[in-house]
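In the block that follows, a single chain appears as structure tokens, in the form predicted on its own.
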Amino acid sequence: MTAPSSPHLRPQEVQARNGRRYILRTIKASDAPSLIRGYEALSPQDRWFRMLHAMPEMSEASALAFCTPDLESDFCLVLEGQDELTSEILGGARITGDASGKNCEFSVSLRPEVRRLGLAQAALRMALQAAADAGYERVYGAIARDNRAMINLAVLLGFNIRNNPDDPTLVIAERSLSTPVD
């Protein structure tokens, strides 16, 4: 994978629907404490939606693992906070490659304070472009059936949604990366 050299992984400014501008950049190990605080800001349902299993808190070891992706196959883009959330990460989008080097999984998460501003869409759009730059051909993700916001975002970005044959509480969102991300 060549994702670390993708132009879509360089820090970029994104504008939210409210006109505020945020920096979207790759995650770094020093973001781990902020990641823990951001996870604590999520409701129990949002934690379930993000992890797809019960994880009431994020340990320091888990946070560090999330903040140090294997750059040969994975990357994570995060949004930097401002004002009362300065030096906090607000959320972002992650791509995790599989062993084939052709497929990757996506995930997205945002703190409640910055939802409905188009930031999840901006982060996922940039992550998908970087995944395509890296040579991935297909992207997929498991989404809780009750997570309407994430399903709507996936549909907006051209994902096909189908039932998960192994778990009726989940759907699978998937799309080819050979077509541009609109």
Ligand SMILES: CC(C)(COP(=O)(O)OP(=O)(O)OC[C@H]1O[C@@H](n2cnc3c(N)ncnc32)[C@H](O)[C@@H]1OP(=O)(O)O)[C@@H](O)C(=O)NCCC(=O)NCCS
Second form
Amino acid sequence: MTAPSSPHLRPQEVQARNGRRYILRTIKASDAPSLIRGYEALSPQDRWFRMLHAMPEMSEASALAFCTPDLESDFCLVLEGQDELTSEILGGARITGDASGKNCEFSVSLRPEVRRLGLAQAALRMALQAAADAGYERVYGAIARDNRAMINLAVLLGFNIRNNPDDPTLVIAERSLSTPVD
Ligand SMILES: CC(C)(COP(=O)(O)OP(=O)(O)OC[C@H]1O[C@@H](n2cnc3c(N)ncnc32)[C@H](O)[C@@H]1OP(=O)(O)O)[C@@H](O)C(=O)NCCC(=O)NCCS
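I've shown you the form predicted on its own. Could you give me the structure of the form predicted together with this ligand?
Time for the whole complex; same chain goes first.
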């Protein structure tokens, strides 16, 4: 995988629906304390939606591991905050490669204060383009069946949604990366 060389992983500005421009960049180790605060800012249901298992808080070790992805196969794009959230990361999108080297899994999360501005969509779109640049052929993710926001976002970005045969509480979103992510 050559994800770190993708132009889609270079720092760039994205425009939110409120007209503001936010920096989107790859995550770094020094983001770990902000990641912990961002996780605390999520509601219990959001935490469940994000992790799909009970995890009431994020430990320092987990946060550091999250902020230092294995760049051979994984990467994570985060948005930088402004105003009262200056020096915080707002959330973003992550790609994790699987052992096949052909498939990868996505995840996405955003702080509640900056939702419905198109920011998750922008971060995930850029992450999918970087995943395609890295040579991944297919991207997938498990989504809680009642997570309407994430299912709508996935459909918007061209994912097909199907039942998870192993767990009726989840659906699987998947799409090929050989067609352009518009
Ligand atoms: C899902 C999540 C990332 C969406 O973030 P967001 O920045 O608010 O999403 P966007 O503003 O980019 O919205 C893009 C599209 O997603 C859908 N969407 C987002 N929030 C929605 C909501 N509350 N209800 C219905 N659809 C919603 C819409 O189709 C929206 O497009 P529109 O605004 O033009 O209608 C955010 O709600 C979140 O972090 N949830 C908790 C964690 C989580 O569920 N992660 C997913 C695990 S894989």
